[in-house]
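Given as structure tokens, the chain that follows is alone and in the form predicted on its own.
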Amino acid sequence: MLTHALIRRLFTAGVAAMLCLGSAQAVVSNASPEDFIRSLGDEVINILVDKSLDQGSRETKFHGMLVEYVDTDTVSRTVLGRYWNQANDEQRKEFQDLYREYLIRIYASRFSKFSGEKFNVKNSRTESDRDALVISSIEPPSGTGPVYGVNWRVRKTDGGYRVVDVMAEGVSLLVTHNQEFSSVIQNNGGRVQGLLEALRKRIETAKAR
């Protein structure tokens, strides 16, 4: 049974490649599902090791490249699940934004923890006209500990391939955040707003630890 130790720690490898899009997109635009993951992995695993990094300088370097290389349209559709249509475009506009900071000051202090893990991608799957999974694994140090599954939706675009989902040991990161978010909204009387007062909240903790 996965803890919610170890979900927030696979999910931190797949948010740092979701946040790391940047160079691998310009690379393997043409490229299969599997080498665009495979050089995504590559990219991902070399700013995990590098301590040369601040915290600021990668939430920086990471938000650029989230905006541009995610299709934030589809996440934020997912995660805000049924209330996407309750909202109006300007709840819309800053749930988009705030959920973008979210992921950022949430799982960027977490990335430094990361060193000597291995990503392989292992093979893909067509999922639709446009998707595709792709399966892989991240594995520590030799003999320190258990390889894990982590699993990419992916959807070609005009630009070329884009993370929609990301999937450690089978639990997906946006229904989790969906069911997450969803009870926010609940517990709130239904009401989105709600839900952008409590992201503003975590943020604002995030930001003075």
Contents of the next structure:
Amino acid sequence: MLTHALIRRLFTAGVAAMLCLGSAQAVVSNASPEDFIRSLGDEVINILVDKSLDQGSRETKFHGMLVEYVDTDTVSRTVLGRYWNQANDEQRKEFQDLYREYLIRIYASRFSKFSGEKFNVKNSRTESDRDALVISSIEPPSGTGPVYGVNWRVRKTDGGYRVVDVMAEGVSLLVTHNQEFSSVIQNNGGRVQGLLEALRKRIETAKAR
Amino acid sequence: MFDQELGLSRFGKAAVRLALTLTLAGLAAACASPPPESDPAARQAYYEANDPLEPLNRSIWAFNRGFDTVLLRPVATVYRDAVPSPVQTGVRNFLDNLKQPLNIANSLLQGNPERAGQATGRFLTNTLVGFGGFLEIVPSMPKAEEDFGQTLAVWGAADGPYLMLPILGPSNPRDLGGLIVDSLADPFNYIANRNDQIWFPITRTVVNAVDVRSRNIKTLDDIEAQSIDFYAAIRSLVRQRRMDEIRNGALPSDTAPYPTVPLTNIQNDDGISKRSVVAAN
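Having seen the form predicted on its own, could you give me the form predicted together with its partner chain?
Now the complete complex, all chains and molecules, led by this one.
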């Protein structure tokens, strides 16, 4: 009899503890950059494994994710770098739209083949009062290739966390695009318009494939 | 001279001098002059790119791509698709194992005896028990092997301007010097050369090139398809990868200026965008 009562009490306490933990975890997932990146990873994998999606609807979903998870405003300004100040409002707007589409075309096509990679979020490092670097790795099914280190620079904004850069094996997307685009602008006589045309052309060829 | 400060070997000095001479010759022959001071944006871009030989480098790049399209890529594709994968793995293990003496020496020169010890144990086991390294008894270390270019970097040498080498690809004076020192110091090449077995270093270089290319077909195709300036994208990627190799994959220090590009602030109230360097604080 005593044991029954004890078990019941323990059970109640356990459920209560679980409920508490549950709510605590919900708060934590809002508070930690690691959990933010974890949910990003889960969502990407869900899109990739969903066989019912064709390439078009997959790209639509990635577009939604880009808006939800990435601080596209900061990213596009930083990628354009010093040329942001040179560009007029119309060019800025056009660059932001083109760059967003360029990212989706490029990475949606790259991610369309998923072969059971594992996404592990390890830890994070504080970079400044609002930025953190989240350390993660992508692990192919055992023995099929090397493990890739992927780090995410995450910024705390009013609307929650947002990604501002991705670094794969030490290569930053932001730095690479900044330097590449700077070269394109310089080879077009320092005109931002030259970059916009090149981006538009690249998006067209990606569509045609 | 800085080579004395670096405490280079005689070979090292000769190699660095050769690299410098080549660079100077190249500079004299095909140097793009910096943009005029009246165009500060172009000037800043010019110094940031650190590629004063860009016109020459781009034509060598075009030549290399032609060579790749006509010869290297087709051979590497056949190698990847037709050679049984256990053979490919064996060849790769063998080539990796040949690099170990240099990896060990450079680990020591970089003040990393632990890494050198691990590499020594691995080299001996794989050579003696793994049929000269064809079988990998002890698996490879996760990050890239050390070379003399990395050693120079650890000693504080800057990479210098971007150099596109014919056939060999992207480099810089520091890594070219390192490459020359490594190829002179490599014990297997040294023994083969002394015994007039010149086929050995040549075969090794060719097979290595095919092996490396065969593992990068997809990656390079992707980068080419994604980029709007393939040359500039590769220049940026190669430099960032090299930095990562020099750090042995460790995170850059959090005080390092990141990411050489300021992460811009959101517009302030009167609509004027203000820029701030986040990592500098």
